[in-house]
Structures are given as structure tokens and as C-alpha cells.
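One chain follows as C-alpha cells, the form predicted on its own.
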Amino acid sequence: MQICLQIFFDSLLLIGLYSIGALGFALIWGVLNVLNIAHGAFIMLGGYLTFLLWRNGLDPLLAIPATMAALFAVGWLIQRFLIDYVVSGPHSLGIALTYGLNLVLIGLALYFFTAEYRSINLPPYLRGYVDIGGAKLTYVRIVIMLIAFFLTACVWWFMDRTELGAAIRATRLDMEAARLVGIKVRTIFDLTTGISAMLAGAMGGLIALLHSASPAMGDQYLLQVLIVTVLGGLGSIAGPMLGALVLGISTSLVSNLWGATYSTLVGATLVLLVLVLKPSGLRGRAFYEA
């Protein structure tokens, strides 16, 4: 009993952070169709602007809005200022310029940041811990597993039932139609964007209350999301989920029962079995592929 709720509670984080940084890889690539590998620098910079913005005096809980912000802010002028050049030259002139961003964002957080690992200290609010038949849940894992499904939400709500929303889908189903009926079509791209890191800053806010920053922090968690987006497919809010729920519990199952070493496999297995079976992922479409 104790086991399998520690796989809950362990799997309900991993779901919840894989979601929110999936979302927002997944936005960028449906809509603009770049693959954008800088998504694991504005992952290491909401991070490391987290733990400023604590060492600075500001609660670690209200630094993470200000780090969205901030994240949603650089998104929108790197697309304005970079990106943009790029969306409609080949795929991989879209790469090497992301590459390439993430090689220089990490090459700044070395100079400003070397590679020490930045560690918050949790209020004490945060520290205390909750037993569950057996199993330890802490107070920071409940309140990072609140923030991140509250933000999936919210990104699900934004998508769905605002116009601004309905006019990145329609982006992102037709780029030509929506110029035709007058969307703006570079401003939605500055907006998911925007929207994009900023989900990319509150991963990594949230993983640095958790565990802590580094300049490699945003490499490593960008092979998982990765995976989340491969293993659910684009086309839909529920494909980035659905992966990160199956990815999280998968992770969690072994990490748990055999350990961590083990658990570094279940990505690469579960990606080459998807890929087999259906190369467009588990809620992916067809015309999402190319």
C-alpha cells in the first residue's frame, strides 16, 4: 500500500511539471512549426530567476508569477527579433538558430552563474510534510503538483474558450485562412511565444524550489518534455497531457520499484514503441507531421 501511493503522489508531480513545459514546447511547434531546442534555456532561466528573485527577498511562491512574466516578456522579443526570420525558411534553419540561443543562454548562466547549483531555502511554511498511510508527501511537492495543474488549466481555458486563443488554433490549423478573415498572424506568433517560455520559466521556477538551478538543469528536462510532446502527439491541448501522464507514471513505476538508473529507459522505450505503432503520436493528427 505504502509503495503504490508513493507511484501516486511521485507520478501526480511529474505529471503535473511534464504538463506545463510540454504545453508550451508543443504550442511553439504546432503553431510556428520550430522546433524550438532554446526551450530548455527559458526552462534554466525561470530557474535561476527564481532563486534572484528569492535572494532578493521576494517569497519563492511569489517569485514564480513575477518569473512567468519576465520569461513571457524574453519569448516575445526573441520571436520578434529572431524566430521570426526563420519560421518560413527550412526546418532546420529553425533548429541551429534555437540551438544555438540555448548554447549562448547556457554559456551566460556559466559566466554570471558558474556551475554551482543554486538552491532556494524553503520558508517554513514549505518544509513540513504530510504522512499518507505510509507515504511522505511535503508541503512543497503539494503546493508545486496545485501551481501546475492550476496553470494546465489555465492554459487549457485560454486555448478553448478565448478568442485570442481561437486565433492560435486557427493558426495553427490554416496560416493562410487566418490572414484571410485578418488575424494578425506575426502577433499571435509573438504571443505563443511568449506563452511558451512562460510556461517554460514556471517548469523552471517550480523545479527549483523542489531540487535546485544549474546552467545543464534545462538540457535534462528538455529530452523529457521531448518525449511528453512525441509521445502525445500535436494538434491538441490533450496530446501534451496525455503524454505527460503516461511518461509520469511509467518514471515513477520503475524509478520506484527498480531505481532511478532504470527509469532513465522508460523515455527512449516508450518513444520507439509510439513511433512504431503510431508515428503521429497517441492524440496526434495526420496533417501534424510534416
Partner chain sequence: MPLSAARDRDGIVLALLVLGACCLPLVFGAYGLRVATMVAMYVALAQSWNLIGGYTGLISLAQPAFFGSGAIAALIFLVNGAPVWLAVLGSLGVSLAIAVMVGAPTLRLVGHYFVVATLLVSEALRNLVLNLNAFNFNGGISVNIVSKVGLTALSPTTYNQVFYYVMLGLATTAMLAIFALERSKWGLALRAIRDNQRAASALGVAATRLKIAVVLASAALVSLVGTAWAFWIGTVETNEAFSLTLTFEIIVMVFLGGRGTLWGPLLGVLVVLFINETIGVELAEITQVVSGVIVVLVVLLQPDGLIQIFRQGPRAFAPKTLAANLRRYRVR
Second form
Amino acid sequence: MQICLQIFFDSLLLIGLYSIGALGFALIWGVLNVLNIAHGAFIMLGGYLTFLLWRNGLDPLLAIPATMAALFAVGWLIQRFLIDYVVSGPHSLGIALTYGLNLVLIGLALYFFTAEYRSINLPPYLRGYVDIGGAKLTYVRIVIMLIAFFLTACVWWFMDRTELGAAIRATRLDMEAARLVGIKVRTIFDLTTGISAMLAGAMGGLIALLHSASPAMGDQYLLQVLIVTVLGGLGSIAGPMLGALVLGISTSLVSNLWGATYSTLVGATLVLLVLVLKPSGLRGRAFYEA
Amino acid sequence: MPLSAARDRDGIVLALLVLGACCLPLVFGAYGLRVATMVAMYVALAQSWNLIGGYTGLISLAQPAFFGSGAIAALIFLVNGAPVWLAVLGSLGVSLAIAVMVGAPTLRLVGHYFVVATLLVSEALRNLVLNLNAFNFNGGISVNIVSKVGLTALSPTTYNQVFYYVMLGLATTAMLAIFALERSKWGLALRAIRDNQRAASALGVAATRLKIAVVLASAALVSLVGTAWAFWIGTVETNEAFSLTLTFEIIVMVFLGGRGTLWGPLLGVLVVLFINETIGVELAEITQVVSGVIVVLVVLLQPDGLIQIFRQGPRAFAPKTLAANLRRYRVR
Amino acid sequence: MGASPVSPGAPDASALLSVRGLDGGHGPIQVLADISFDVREGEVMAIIGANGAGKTTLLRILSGLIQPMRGSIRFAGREIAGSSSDEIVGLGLCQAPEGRRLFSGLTVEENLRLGSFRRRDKSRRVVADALDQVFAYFPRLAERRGQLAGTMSGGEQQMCAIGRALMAGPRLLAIDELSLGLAPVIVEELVAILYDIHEAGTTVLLVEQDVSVALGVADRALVMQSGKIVLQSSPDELLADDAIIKSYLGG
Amino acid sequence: MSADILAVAGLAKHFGGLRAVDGVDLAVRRGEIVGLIGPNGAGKTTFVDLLTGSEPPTGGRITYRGTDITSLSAHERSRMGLARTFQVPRPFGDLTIRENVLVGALFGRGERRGGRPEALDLANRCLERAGLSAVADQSTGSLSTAGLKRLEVARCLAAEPDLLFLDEPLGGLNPTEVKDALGLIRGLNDSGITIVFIEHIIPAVMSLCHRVVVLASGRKLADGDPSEIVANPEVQRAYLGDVKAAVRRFGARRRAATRPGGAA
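Mind giving me the form predicted in complex with the partner chain, seeing as the form predicted on its own was just shown?
Expanding to the full complex; the earlier chain stays at the top.
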């Protein structure tokens, strides 16, 4: 019973974190058709920025939105001045470009912060825990879960309920038709990468709060994000959430039962099975994909 | 196929290069030889990726699976008392088996799904080996191969020279493979598949079979390099053997030099290793930033690779050319 | 005006759309050569011609999807050659493209609402009115407003594509292949609605392969062949001339 | 029956609910030129895709020179002497024009024969025949629409086909180019290649083909000699609609209405 509850809470936390990371990643993949290797670096950047803001006296919970705003700007600029120039080229160019970017960002982090883990001392109000049926649930975990689910809901609302969200979905479905209704595709691209980086930043900030920030965190979580994205499929908000659900539950199940070393293996195997059984990739809702 | 004059020159240059490389141990000290061995190893790896990524257009990240299985399987064979020749052939067999299992389903995937699938194959295999606890092997632990094979009897100099020639042999094989491919009808077929698979099939090219053959060839070469690497460094550690970073590094080299060309990958290897060796290991993070910036600049300004200097001369770096390159794939 | 070859002159200042000496194509391949014509405010102009004559390329250039190689395009008193699609849509030149090109994963209503994305006078009120107007033209779209656009029949999709273009409040509505792949009954229904739209004050440029539809609807027609305008005339004259029949069936 | 090089029975292709090709029977005799016409969206290109193995059929049987080839892949059919051009040309962009043609010569029908100089010779002859010799070492990017269509034909020729499908080889060509292309196609037929000719330009089809098959909405509407087809009122309707009646019908309505702006 206790272990079941523990697994349940662990899963919830992971589902929340993976969701926001994968939503952002899937957005760039779907709209720009770029596999953004630097997504991990965005996550890492978020982690360090939150850490820095906290070290300069900002409450960690205020540091998160500040981090998100900063990363939105970073994403926008990177799209406008870098990714824009490879979008209509072969796939491999986008991968190479974002990999180069990843190198630069991680290298800079190593230079300024060293490989050391940087963790945030939680303010007193985040330090306690509640005991639910023997499973310990710390306040900080509760808060992180709430923030992650709140952000997921915001993204859903934005994409599904606002005109700009509809314009992003329209651009993904048919770029040319989007132009014909007067959508400025370049601006949509900037916005897309901005939102994606913002979500990655939030994920990184929350991870820094939960564990710590380190130069390696980006690549480590990028792998999970990849698994979640392909598991759930592109093209809908529900997709990454579904993927997060599957990976979150299986990861926490496997790590609690067999040990953490098996969790990546399980995730990767799941994805490969899905890809073999459905070679075009798991799709989102039937008509979300053009 | 019409052989242009430039292509005839390729053969001569290649022969001279190999000949020169054979003489290097006569002039190089230990450090120089180590770097030369590295160059040879990277050239072999870069050309095997070039075969898949450059000529066939498949952005495969499955190379660590072949490199790692080549290294680890050889180690396991040795630990269990197999002779060296069996370890080499056995690990090659294991890698090829993995290539068949990986290639058949993933080659049907389109676009980024192929990239992600191959990446996950590598990661899955790494995690599998990390958790492997059988055949006198315990995944996380590093094992000293040299002592197992009894190579300790060799003097360090001879030892290093042996592995220099082994790597040089593999690099030469890789260069020759590309050289021959460029002149054969199969090279033409691969480029046709990359440009338009449907049209190629309609003209009688067995596209799927050819792609599997290329994956196997590339895997075999990478596996052999992996085995040689394991013997060379002596101590094998699983995470290092299945390193994605190494594969990305290789892909970067191919891109920098020029994918789908004979000389591009060699140029890329030299450029990257030069940066690494000059900036130095002490400032690894700066090296990383510099190579990252170079990758970004090359992708944006010279997407066909630095090899363009040799093809177009100084014109390749005229501001006008660079500006045109920059605009080439830009979204409106 | 007789059924005579067209010779370009100075742009017609009174015309809504005035094209002069337009060359264009895909990448380096030139498809259109020296295209010149005018569309006057309030008329229905048809462009007809066989497959590959360059009709769709012409529309794509007019909408700013492809940049022209040479020539001038004046729309509502402004030079738009070289402008981007969103600017052109903003000026009121809107297109229902070949193949409908709906956002298949968005609902009918979302598709329509995106039509007024670039409207200059956009307000909640204006968009609601435009939507009501579109639903008045096409009551079937109102019934299906919550349905994914990709799941509708071809005729309904064409209605949605026209409706989407109307949502921008166009001064010139360009329709590429109104009848393509649709049953004659549906085409007749669409043509009837097109009359209503036209009578409400929208100038229409209709690109058609189906001669009967084109000539039945238009005040004037252009005939394109191999990237050139070969004839320009009224429908009755074209029919009397038998030129169309010839270019399609023999001679 | 032995005179038939190709026999198709009940061939069908459904994409979800759409019946692109819906149970078509067709026999092609050795040495003839069959015209395949039909309005846009009639399923002509899909039909060719099925016959050449680019797409698997949903149902039906294809027999080529007495062998059932329904389940063979595109490259296997190519090696048996089936070749096709594509409606939208698909050149190998990174290859020169000569290399494009060499692909056909080195693979295609000649695959088993091998022999580099022989293939090069064959490719050069095909380039010559298609009138591309002068530009053979240029990149395909330099070709006009007409040039690309010729390249499509040259590549197929190098694959040494017995049966050649030409998918709208005249689309986008000007009258002079059309005339040249028709001459080229007639020459191919004279040299013994059976041709299935898909085209919109009806006069060209009528002048070139021995027999014409009309497809509409995925089904065979008519099959007969050109004069028969052109006189067939059903075919005329499928292509033109009933022009005069339509003008009367639509015209009456619109003339009754008052319109803003001037008429022509």
C-alpha cells in the first residue's frame, strides 16, 4: 500500500515535469519540423537561471516565472537569428545547428558554473511534508506538481482557445494555407520557439528546485523528453501528456521495484516497440497531423 | 562512369597520404603517435557515418550501438578465454546481428522518427549492458583488456605502433570504401535514393536492400574500430563504449568537412582534433564553446562543408557567397 | 472587345487589379511569360486553360506565395509585386486555393475565424458579423461548425475554403478550381452562391478548368496556354468563336 | 491473348473511403500506343502507380507478359522492362543529367548485364535520342520543364523498357515543344516500345494513339479507337460539361440579376 502510494506520487511529479518539457519539444518538432537538440540546453539554462535568481535573493517561486520570461526571449531570439535560416533545408541541418548551439550553451555553463551540482536551499515554507498513508510527500513536490499541471493547463488553453494558438496549429497543418489567410509564418515560428524554450525553462527551474542544476541535466532530461514525445505522438496537447503518463508511471514503477538503472531501458524499449508497430510514429488525434 | 580528372587525382593523393602515414612512426614521438592514432580512428568512424549520413542521407545515431558492442563483446569473449581472433570475429558478428535487428524496422521510419529511434537504440543498448551481469561480465565495471590478452609483454612503443597501424588500416579501408563507392554504380544508386527514392526504385534500384547493405557495412567498420579501440586503451568502461557524445562528435566532423564527399570527413577530423589539441584539455569547456560556434557558423554560412574551399577556391568564402548560403534555407 | 490577342499597355488606373508584363515560375523554371490583364471593380473574371497552362502559378504569384521574376502587379492602387502574403491578404486580395487547403485538424469554425486573422478592422463584432454572413451563404457550414474540416465532403470543404477567404472581407476573391472533383449538382449550388457573393459587391477572379462553369459565370474570360494569355474576351464571343472547344478537343 | 503485353483485371486502390481506382480492367497489346485520358482526379496517376509498383493495390491482378506481377516491387518490375515517367518530374538533383540517365542504364533492365562502358554508351545514346547530349554534364537544376520531361524519358529509355508509361509528358510544354515531344514518342513506339500515354491535351492523344481509354472517378468510362472516343457524348461531357447548356442555365440566371460594375 505504502509503496503503491509512493509510486503514485512519484508518477504524478514526473508526469507534470515531462509534460511541460515534451509539450515544448513537440511544438518545435511539429510546427518547424526541427528536432531541437538544444532543448536540453534550454532546460539546463532554466535550472541555472532559477538558481542564480535565488542566489541573488529572489524567492524561488518568483524565480520560476522570471526564468520563463527570460527563456521566452532567448527562444525568440534563437529562432529569429539562427533556426530561421535552416528551416527549409534538409533535416540534418537543423539537427547540426541545434547540436552546435547545445555545445555552446553547455560549454558556457561549465565555464561559469563548473560541473558542480548547484542546489537551492528551500525557504522554510517549502520544507515540510505531509504523510499520506505512510508515503512522505514533501511540500516542494506538491508545489512543483501544481505548477507543472497549471502550466500544462495554460498551454492547452492557449493552443486550443486563443486565436494565436489556432494560428500556430494552422501553421503546423499547412504553412502555405496559413500564409493565404494572412498569418505571418515567421512570427509564428518565433512565438513557437519562444514558448518551447519558456516551457523548457520552467522544467529546468522546477528540477533545480527539486534536485539541483548541473551542466549534464540538459542531455539527461532531453532523453526523457524525446521518449515522451514519440510515445505520445505529435500534433496534440494530449499526446505529450499521454506520453508523460506512460513514461512517468513506468519509470517510477521500475525504479521503485528494480532500481533506477532500468528506467531508461524501459522507456526506450517502449518507444522502439511503438515505432516498430506503427512505423510512421504514433500519431496524435487523427486529424491533427496533415 | 566518366572519371573526371579531379577524381583520378583522388586516387594518387590517397595513395600518397597512406604512404606518408605509414612512415609517421619513424618521426613521431609518443604524443605525436597518440594523436595520429586518434586521427586514424576518427577518420574511420567519420567515413563510416559518411556512408550512411552523407551518401544515403540517413541521420543515424545508432553508431554507439555498433562501437560499443564491438568493444564490449570482444571484451566478454576475452574474459571467457577466447583467443583474440575469435574475439574480433565474434564481436563483429554480434554487431552485425544488432545491425540487422535495428536496420530492418528502423529503415521504414520517416524523418525525425528515424533519428530518434536510432538514438534510443543506442541508449537502450547502453542501459542493457550496464545492467548485464553474466558471462563473467559486470556492466558498470571497467576491465583491463591488455592484461587478459597478454599484450603486456610488448614494450610501450611497439604496443602503440601496433595500434597505430591497426587504426591506420581501418581508416584506409574506410577511405578506400568511399573511394570505390564514388566510382561504382552503387554510389550512384545511393545518391539517387537520397535525392528521390521513388524515382530510383522505378529505375530498378533495390532501395531497401541497398540501404540495409550500407547499414551493415557501416556497422561492421564501426564495430571493428570499437574492438581496436578497446584493445588500444586497454580499459573498457561501458558508458564510454556506448557514448553518444562520440557519435555526435563524429557527425559534427562530417558536417564541418562536407558530407557525401571523399575528403570532407578527413578535413573535418583534422579541424576538430586540431582545435581540441591546441586549446587543450585543461580548457575543455572553452574547446566545446569554440567547436559549437564553429558548427553553427558552418551550418549557417557553408552548409556544404569546408571542403567547398577546395572546390570553389577563395570564392567559397567571398561575402557574397556566404550571404547567398545564409539565405538558401531561410524561411520567408 | 473582340476575341483578340492581348497587348500590354500602361496599367489601368481604374482597374482593381492590374497586371503588366508578369514573368514567374518555380525556382529557376519559368512558367509564366509576359502576362498582362486587368480585373475591374465589380466584375467576374474567369481564367481558363488546360492543365499546366500556368493558372495556379499565376494565382500563387498574385497572393505572394511565389515572388515574380519580373513585372508589375497593382492592386487597389498599390504595387504588390514582392509583397508578402500577409500584406496582400491585408489589402483584401484573398484566395480559396486549389485543393481547398483547409486546416484539416481544425474545426470549421476555427478555419473560418482564422480567415479574418489579418483583418484591419478586426473586432469581436466585425468577426461575428462576417461569420454570420458566411453562415448565411452556406447554412451547411453552420450545422458543421464544430466538426473537423478534414472530415467533410469535398463540396463542404470548398464552401469552407470560400467562406474562409470571405472572412477576410476581401475586395477581390480569387478562387482556384471551384468545380474540381465536385458533382455537378454541388457545382451549381456553389455557382449560385457565388452570384450572391458577387452581387453583395465582391469582385471575383475565378480560375477554372471546367469551361462550362467558367463561361457560365464570367463577365469576361482569359484563356491561358503554356504560360501565356492567348485570348481575352466575353464568354459568348468565345463560344461563338469555337476557340475554346478547339483548344480542348482538337485543332 | 498472347499479343497482350499487359493484362489488368479488377484493379482497385482505396485510400480510406476514397476509391481512387475502382475495379479497372485493361489489356494492352504489344506494340500499340494506348492513350489514357480522363478529367482531373479521375485516378490516372494512381492507376500508373499501381501498375509500376509504386503503390500496392487494394485488389485486382496485374499480368505482364504472362507473369503475375501484382505483388512485385517497383524495382523488380523495372528489371522486367516496365518503366514510367512522373507527372511532376523527379530528377536526382545532386546528379548531373548524364548521371541521372546512367542510373537507368546501370540498373533497370540492364542490371544483370552490368558492364560500365556499355552502360555509359547506352546512356549517351538515350541522351542523344532525347536531345539532351549538349547539356549532359550540367546539373538538372538548369533544365526547363520541357528539359525535365525529356530527362524523365531518357532515364526510362536507359532502363530499356518493353512497356513505357508516360504520365503527362506534355504538361506545361509550349506548342513547338509538344510537337517535338510527340515526334520523340512516336519514334520510341517505332523502335518497338509499347506505350501507355496519359495526357490532358486531347488533340495530341487523338493524333498519337491507336486506342484510347477514358477513366472517370476511378472507373473505366470508355475504351475504343480515337475517332469513336472523340465522338462519344459521354466523354465530351466528362471533359467539357455541356458547355452551351451550362451557359444557358447559368447565364439566364445572372442576366436576370442586376450587377454592379460594367459588363464586358
